[in-house]
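Here's a solo chain for you in structure tokens, the form predicted alone.
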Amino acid sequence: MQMTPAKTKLLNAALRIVRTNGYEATSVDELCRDAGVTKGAFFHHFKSKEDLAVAAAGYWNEVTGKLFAAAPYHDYEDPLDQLIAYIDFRATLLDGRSIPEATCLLGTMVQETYESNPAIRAACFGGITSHAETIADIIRAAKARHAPKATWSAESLALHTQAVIQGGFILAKAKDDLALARDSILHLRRYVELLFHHAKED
């Protein structure tokens, strides 16, 4: 995607700030501020919040669908292996970082505009089930290597550990301590090998 300087600042300053603050405590005036650009500047890349909120989604797909990319767990030729390897890269992401570093712009954004703004939801919505496809892919091969038989699908299981990264999420922001997210996360790890495990004795 080709951009203007004023035009990522304004995408970075969104990252930052919705989620340290939330997407309605978020105005235009902070956006600016923080990206050192004018009003006008941001009216003239988006036509409101909103706007900018739908296009802060991509731009956060496009940035961590980078970051997935080139995570070392791809260099695993076992997938089950690289399952497991994605799990732990997620738990390293929370090394070191802030609460609003740490967590997910989208998982912030839906939470608040689920039902107010239907263009966010969407957004955010197809972010998070980009990404899970993703792992979906990893997850169809090792369910092909290790649990031919098994009942459910690598798609449900790849949406279910977004939901479980999510919620640990939101624990580690109301406890305001991210060993909450880490210990879910480990708990998905020890999840996933023992449903790996059990197929292979069915």
Second form
2 protein chains.
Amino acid sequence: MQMTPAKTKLLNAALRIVRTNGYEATSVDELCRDAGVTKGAFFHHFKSKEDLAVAAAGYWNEVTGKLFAAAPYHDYEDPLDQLIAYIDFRATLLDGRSIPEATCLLGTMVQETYESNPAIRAACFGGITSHAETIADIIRAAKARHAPKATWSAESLALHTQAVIQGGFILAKAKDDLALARDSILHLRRYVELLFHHAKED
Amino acid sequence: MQMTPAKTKLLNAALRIVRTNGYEATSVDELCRDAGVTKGAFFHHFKSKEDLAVAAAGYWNEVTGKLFAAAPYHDYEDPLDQLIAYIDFRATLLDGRSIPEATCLLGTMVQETYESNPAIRAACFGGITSHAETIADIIRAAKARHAPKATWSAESLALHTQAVIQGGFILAKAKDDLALARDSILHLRRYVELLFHHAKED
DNA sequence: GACAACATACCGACTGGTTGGTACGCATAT
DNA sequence: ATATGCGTACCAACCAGTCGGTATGTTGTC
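Since the one above is the form predicted alone, can you give the form predicted together with a further copy of the same chain too?
Shown next: the complete complex, the earlier chain at its head.
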């Protein structure tokens, strides 16, 4: 999608500011100031603040989609290796980043808007589940090869990976330390290893 | 702590409304309307909206502290049984509740305030870690008895339980379905079982 | 036990600043 | 010429917080 400069600048500003201060605490004026455009430009491209949030969720999916598509975890032949490498990749995404830079726009926005703003909630849900689905594909393949008789489902485990990552972000925000998010991802890695290790023993 | 009726009503209103709409989207006027008190009463008891949020976090700890202290998971002799029962108890806390009723005030508030409001962030951190510490005590005992040589720490696993629960809430909010939170808690249960099952084999 | 002095709990009109959103003007490109 | 992209000026609603005031204790003094 071709985008006009002001629109792109506004969306990038939204990713940064909303992840830092949340959706409600982010004002249209601040967004415009940060993007270096005026309010006229804002309401030319977005019919409301809510509309911007929905567009930002879509933009987030675009940006992170490319990031994950280009990530090295795809290079492994064994899907279980891919899964472990994906988890490790999620951990490396915390390195050298501040908390607002490392955390997820969708998880942040949905907390504030799930009850009051169905459109934003749905956009966040779509983004999270579409990413989880790509992980579920990997898990499905890993399960078929290494744990065909396991009782858990690939979809459920994929969503769990996202839950752990999102939950890790919350703890990290609370302590102001991304190490807590890293620790939880490490537990997740161990869980996946134990799950498949256990299945092989049967 | 003895509390005046208006103050208690405001704190109870805060627990409900903030969990529903978030901190920023909750106005002082709405809080007063819901509590059935006036603005004068609000600012008599709290010197600012931020002050109310900090007090609400403390109040949340009181209320949930009693809930967990009276919960049945303490009745087991074996600390590992206690831990599993705690996890199951967390799952039952979702039953028959709406999402705002089931979710955690601290996790919701800290997402919005971690960068812009250190006092609220610290209050949320204190509440989460003090609860996690009670779980860490159980895990420490379970580890001493069943997995003395395990490499993971009780504190880290305790925080991970909280991360999974918080992350489950985010997914539940995104899908508007608490089943997702339940699923993640089930994965957490399996993780703990595998962790100790694995340790016993060594 | 009566009365003054003071504290606590609460009321609700008001304020100055901020909010999301609108109306409209103008330049450029087709 | 007309649609698109953006700037300027503005608005009504709402926001957190203030302030003068009342009603109801509580405490100390004689």
